[in-house]
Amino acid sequence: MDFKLSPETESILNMVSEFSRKKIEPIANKIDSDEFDPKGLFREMGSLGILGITVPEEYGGANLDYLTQGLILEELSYYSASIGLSYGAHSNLVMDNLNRNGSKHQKERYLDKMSKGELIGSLCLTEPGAGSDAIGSMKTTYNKMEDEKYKINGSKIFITNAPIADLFLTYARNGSIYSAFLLERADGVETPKKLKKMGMRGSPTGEVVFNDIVVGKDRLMGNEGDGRRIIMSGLNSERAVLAFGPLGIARRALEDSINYSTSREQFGQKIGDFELIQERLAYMFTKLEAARLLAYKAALMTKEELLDPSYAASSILFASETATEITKHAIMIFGGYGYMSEYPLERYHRDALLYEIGAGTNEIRKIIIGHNIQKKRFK
């Protein structure tokens, strides 16, 4: 395996990179304790050129794979694991969705001002209730009308980016047939609380309410009853881009112990010459290593595996579990400081959690790749 990346995709990270210790690193404190509004972050990632990373150059993307989208993700959540998890929605969950499945017309209509960052996206699938029953326990009902049109009813909860979103991509059921649309905030769409989080507390998350929200056909994504397809495909391509926020958060946690373990001295030496110290640090290092290594084969395999989700599952799952384990190590290096919310140590853990949930809990990914890989024939 070839772990060398292309030169854009090395030239399009320095960019990220730079970008974010300009703009995000000075207010990564605030974006977390005052709830940030990334919508001017949005713009301005969109200027990078970094939003419709995995979308064709006619609606204004740059064509690349979802390596290079997850590296992107884990660049930002180095510095901000929030705006990191608003991109992901925005620039993974939405727009390349709608660029899978979406219409030439609905692509001509979103997908080169969702890449400016002049419009925001969200998806919209769980359910209050629903859990990870997302698609059988899904409530919100469409009606197909006389004229073409379709009514839309029901509710979502935990929707990334929906206080600040103008586009919608929405999950909803006739009967047994689930079928996907593309609502937008003028149609009607209410957001009408904004959830208060533990963590990721600057990636707005929030509740979404379709009351008789009625739309043409042309806002119908693929084909009617093509919802369960759309959702399945959808959360591979999800879980394998996202696991790379946890391991930004996990290498700026393991960057920060050892630095601090090289500069702090306790009884007339340096902690980092503490064996115990040592033995921390070995271990952050090679469980981030490893789950580097399982998220780099999940996102090469999802474009040409992209219903099969055993390695998205097991990348995101892995990936998750040692940004707590590495956030929760961190602190512990550091003692009483890395308990005080003045030092960003206890954000890295509380934004780490978040990823055992989200894009479905960590106990569904384990259900998830142990029935699939009874199907599998290894070598």
Second form
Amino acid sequence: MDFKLSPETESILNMVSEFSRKKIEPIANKIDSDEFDPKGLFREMGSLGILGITVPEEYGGANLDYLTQGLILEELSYYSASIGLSYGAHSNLVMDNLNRNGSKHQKERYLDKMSKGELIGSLCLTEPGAGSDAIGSMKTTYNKMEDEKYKINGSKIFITNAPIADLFLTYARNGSIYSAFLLERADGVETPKKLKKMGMRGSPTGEVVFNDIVVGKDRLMGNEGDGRRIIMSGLNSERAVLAFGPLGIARRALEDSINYSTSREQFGQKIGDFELIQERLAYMFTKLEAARLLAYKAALMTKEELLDPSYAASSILFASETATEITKHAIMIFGGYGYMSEYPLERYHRDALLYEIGAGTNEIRKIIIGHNIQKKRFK
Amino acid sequence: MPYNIIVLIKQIPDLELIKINKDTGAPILEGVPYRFENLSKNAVEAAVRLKEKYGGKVTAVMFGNEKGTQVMKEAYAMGVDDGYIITGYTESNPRFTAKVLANKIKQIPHDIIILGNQSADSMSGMLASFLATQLNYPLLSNALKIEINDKTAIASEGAEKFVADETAPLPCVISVTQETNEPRFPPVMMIMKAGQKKINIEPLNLPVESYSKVLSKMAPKSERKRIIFEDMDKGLPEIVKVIKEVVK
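Follow the form predicted on its own with the form predicted in complex with its partner chain, if you could.
Let's see the whole complex now, leading with the same chain.
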């Protein structure tokens, strides 16, 4: 086994890296401090063909795998974790999900425009009273009306991309039956509040309100009652791909730390010559490489026929904890400078923490892993 | 009217990753990955834009080695139709490189030859004129804008504050600068298609001739005196004195 990527994947990553260096890096601080609206960047990412990376060519995609999608997310996150997160929500949580579960009509209606960045997607699961218990405590409801139409009521919270989204992939229940709907802003979906956050400030997060939204059968994704399966399989691929976000943040924090350690001098020598700094660097490198191996494996294991949720869950569990630790070490290596907002280190740390919470908290991930590895072994 | 365009490209070591040997001042090239030379990208962009505007075909030619296939694929992804790598490149020797490239160019139908006005590694800036001489074609250098009118190329050349329009009958050689255009980022589908395309690799079939010799390429030495004046009042006149001495 070697860990060589195909020359095409290398070229795609080179392209994403060069694009990010030219278009994202110069404004990375501003993206955070000014809560920058990434809509324009979506158009640019659309013209590069990276938004529809996992969907078929007929919908403007490239039909590539989750590993490639994850690696793109890592590269974007290296420059701006916010842009990486918004990319992941649009490209994986909505587009990939819609491609796997939507009808031909739905794919034709949305996917091509989403590949181009003309429509922005947002996935609506979490509610004010339904976080980790997203399914059991869900209060967003739908009712089937006489003329085969559906009426949806309720609200969602902490929804990535909601303030800028055009399409809302929404889960709702009718008693114990869960279903997925594709709702458009024009249907009357409201996003009253953009939320203030600790980090990921350039990735707009908001509240979404459904007030008697009436849509036809053509907006039901899959069949009635498919909601639970769509949520669970969606979360699995989401975890496998989003695990690359913290990898990108951590890789950046490590590289910045190495550069600083080899240039900053104290007591008449480079601080990298001190073994206490080397200890931190060695630990950061080792954890990052371990997280990378697990993320690669989980991404390759995330296929319908190999579906084992313990890999994706452990991948993002480990990657997110690793990024939190590595970004903290980076702050310590930079000392006072690390704590200053003028330097990006504190931003890396604020951004990294999101991944311990978003896409199911680390507690939920541990429950998934604990449950599944026993089931597999003792079945 | 469609044109046959040849673009000359080059791979160079990633300049950002080159470290300098502290003792000798020599660049450390071992393990440094190669990438698409910057101005070659401007040249490809210019060539592909001409193809998009007038129709025709773009063929890329590189004098390099087998490692150049990745760069050639990136050129394909930007819109180049066909590519030749002539292997056997060893060191910067612009006059010989021009001879090798001219030899190959003569075998390919062409109306316009585009290249960067220099390359980011050796920066000799001599290749365009050597090549035009070898082929006995006119050279439009440092073109900021290129247009073709039937059998004539029109280039707007930047010279300090002025822009001059110059014309040359086809076939001709045109060199571009980094201000000429902003090279495109190749989209994913073009990258995927480029992966399937054939690259023609041919060994060098001319005896190596040395017209110039690189005597040394070392990082310039900058020895800082590291004089620190701790007392502001006494320090200022001292600094003025030092500056005056240097200016003398």
